[in-house]
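Take a look at this one chain, the form predicted on its own, written out in structure tokens.
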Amino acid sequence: MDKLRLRFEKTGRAVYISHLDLMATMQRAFARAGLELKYSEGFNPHPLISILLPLSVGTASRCELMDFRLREDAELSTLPERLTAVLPEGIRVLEAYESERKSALLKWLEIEGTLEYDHGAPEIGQLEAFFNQGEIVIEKKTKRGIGQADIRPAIRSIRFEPAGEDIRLHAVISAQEPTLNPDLLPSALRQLCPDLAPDFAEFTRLETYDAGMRIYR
């Protein structure tokens, strides 16, 4: 077994943990498993552990992918039970196997969210517009600064419905070439229409999909 791979989910308090944090609490855990992970050769050896698609804090994840090898055999079937023992609450593995697809296959996330209002909200057909014109031109940020980027073709799908006061947002969007952040959903409204602005919002990764909208795994 060389290239393996593990889908789990982060959620509850864990969203707060940040990226950076992450990969240093999945080390630790494998190590309090007795699962010794294989480092990188060269000057500055690195465990060779990566996560797909990095999770912004404060977005929670029911489909978190993470690479990584193992410097012995070990059955797979026990390793989501002896990692997640050893893991901070709101992180659980899910399943762990061998990896077959590249991540360059990675193209679509499912996600839902609640979009908040503290004096409000608009009507649903005002944001399903919104959402559905032709382009969504929106200030980001880059590497190179502040820029300006159309959202729309990231857009697979999206819509909304009534959550109490609440308004509930369920959407496919582009996992990466190009990557869109869920949080530029609530920054695309407020750049341009803020009167349907949410005063806070959150999201969830549901599902991870290919280019054909298959279930990537």
Given for the second form:
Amino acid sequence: MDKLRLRFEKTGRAVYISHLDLMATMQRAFARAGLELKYSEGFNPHPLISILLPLSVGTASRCELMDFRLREDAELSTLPERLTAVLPEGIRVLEAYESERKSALLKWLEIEGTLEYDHGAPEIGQLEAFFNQGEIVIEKKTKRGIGQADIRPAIRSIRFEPAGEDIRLHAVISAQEPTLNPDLLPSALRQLCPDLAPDFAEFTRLETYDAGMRIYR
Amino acid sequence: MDKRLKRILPRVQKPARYTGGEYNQILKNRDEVELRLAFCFPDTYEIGMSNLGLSILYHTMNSLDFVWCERVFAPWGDMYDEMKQAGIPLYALESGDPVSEFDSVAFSIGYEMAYTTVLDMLDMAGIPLRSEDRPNLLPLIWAGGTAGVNAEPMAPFMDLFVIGEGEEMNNELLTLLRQAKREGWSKRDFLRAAAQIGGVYVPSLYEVSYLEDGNIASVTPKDGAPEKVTKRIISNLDAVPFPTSPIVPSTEVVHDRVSLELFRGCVRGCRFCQAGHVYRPIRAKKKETLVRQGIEALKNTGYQELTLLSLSTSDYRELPALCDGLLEYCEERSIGLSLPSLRADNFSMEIMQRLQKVRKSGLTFAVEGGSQRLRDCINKNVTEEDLLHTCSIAFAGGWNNVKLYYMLGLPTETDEDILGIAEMANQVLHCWRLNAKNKNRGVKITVSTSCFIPKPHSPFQWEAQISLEEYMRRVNLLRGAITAKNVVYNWHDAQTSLIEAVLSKGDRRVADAIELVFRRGGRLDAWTDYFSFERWMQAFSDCGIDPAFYANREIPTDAVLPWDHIDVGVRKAHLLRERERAYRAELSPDCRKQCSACGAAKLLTEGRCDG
Ligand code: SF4
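With the form predicted on its own already on screen, would you show the form predicted in complex with its partner chain?
In what comes next, the whole complex appears, and the chain from above leads the way.
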């Protein structure tokens, strides 16, 4: 079976599993579930699986997507249960389906985050004002060293609300072309407005969208 | 998860090794168990999770429903610094709870260089290092593993040691500990009772006195402790539980594969080898058991590789049939089968050729000695003819990378023996020229040497280690003799070997130096990243310990050895006889040809020694 897609969650302790390790983990989980993945041809065969948007270590997700192929037909509706039963704590398969949609059509990511402040949180308005500026040019690491980039166009919407001592963030950010790593949001604060920067931030991906803000599957 | 930990984890290398949560981990309700055991491996997660013994005992101890045994590993330097800075104590992976809250802490110590890490882990848990500074029964701190065959250097830190194989013994101990906890026994009463369990060694029940010349005068048991503590073994390996649902790490570890243990013990009797003597008698698993356990474990883990472990895989009687049985399952699923520690003989090559998955890149031979005389002396039954014959098959079959391992400083070694190493490498090169299928790919022959370390319970236990200077002289001699450009020479530095010799042959007095090294920052000493020779030498000197007394001195055969009261089965008389034969360069038959009545068979409660 070709062109299959898996939607899964990666939360809790599993957020520390790196992208590469996740590939190995998935591969083994399929084997444990008795599902044989299709392998590439050639000298060094590897299973044909690919994760649409690699997730950085420490970020949780409720909307991970992975393409895979199976050597034999399987009842797709049983896959979530079969796989979840053999996955490490924190990884839960939500859905398995056939999909023809190209991964390039995935454009936006809805995320939420918690900004932790050890010495009192700033005003919500200050944060909103910062992120609603015309441009937010920060330094970021690129393949060619340190570069400058305006991250503002990659933020479609962003809002904040108090959550106890901390501040909750809700945003829609660009998933690809350009990719905005949510960690760059607090990092922009640290660089440009240290007074507003949190002591720690963590994020969760909530949903994937296409360019027209329709849910992407 | 601890909030402080959450902040640290994204910053450290490979954080998944510090979180637990892996598939097949064992979770229990902390309120429903009577004993919580922190099972500590004094090295990194990647090393520890590749250790079969740890996996076996994790499962056998957790099979007791009143025990929850959790894993604890030593954090790498970056995580260590972060934990110290944030004030996070050592915690167990399954529950995330601090080790200080546990009823008992057990260490699996496989090698001496882990000693400082043991102390470091106790300290990170907030537990006093010395047994005498822990007046209460709980937490009970104990250790097992190969290093226990001479437990003395760590004796002051441990409440007790378990000597030998732990599948049954550990559970007997934990059952007694439960009773003691329920009934509120004192530590003293518990230790006295524990000393009656076979294989349990309670150092505080043995009084050691010394002679003026530094040797031990006597070791006297008290309070009913046995004169000698006899190593425990499992007589029937087919009957003992084996974990076919081992934990599958969510991050890469050293051995990401299913490991099967073919047998325990070794039929070879190489005279320098501790493992070959302390794991006797020889007990093999049935091939039916192995095939069944292997397939089950592959199904339960999803691993793509299975490896057959033992000291000398070729000596497993039913190896071809076992391979067939496993290959039947593995081949159609593209699962690789690997057989480390094969010997350099025809039979092994046949097996290797049958395993299509074997990579053609590297062949490794532990030759150990550079001349036939020296190999006879150490009872390493490899002839040059065998080796060259095996190489010729290998080269013809497409291999082009051969590694030859030797030890320098073996008893009776002469310069001629050392030059023999270079000569042998040339022979192998010549063999490649004659046999290689495709010479364009070139060949690489690597010669490695390490410094011989005399080990307790081996026939060479009385021998002296050569000095650092002498080792370097021999290295330079060999360097000068290796001229061929396809032959690469690597020598391991001997500083670690010297420290290892002191720690493995040390007595209780060495404990002070171990503690001092730890106090001065020593941990993870098995890693060159962290090992500091100067720190060790300084600590020895500050404690008034002469490392040469332990490492570089030939011990008189009538001296009381620090490990004499630990009985591993093989008799001292046998070791002595083997040593004498060594001096005459006389081979001893391997156990398959003829039993030399080493004494280990007395440990069996059923069956016969499979030697
Ligand atoms: S009892 Fe005999 S066969 Fe068994 S290990 Fe000892 S020498 Fe070898």
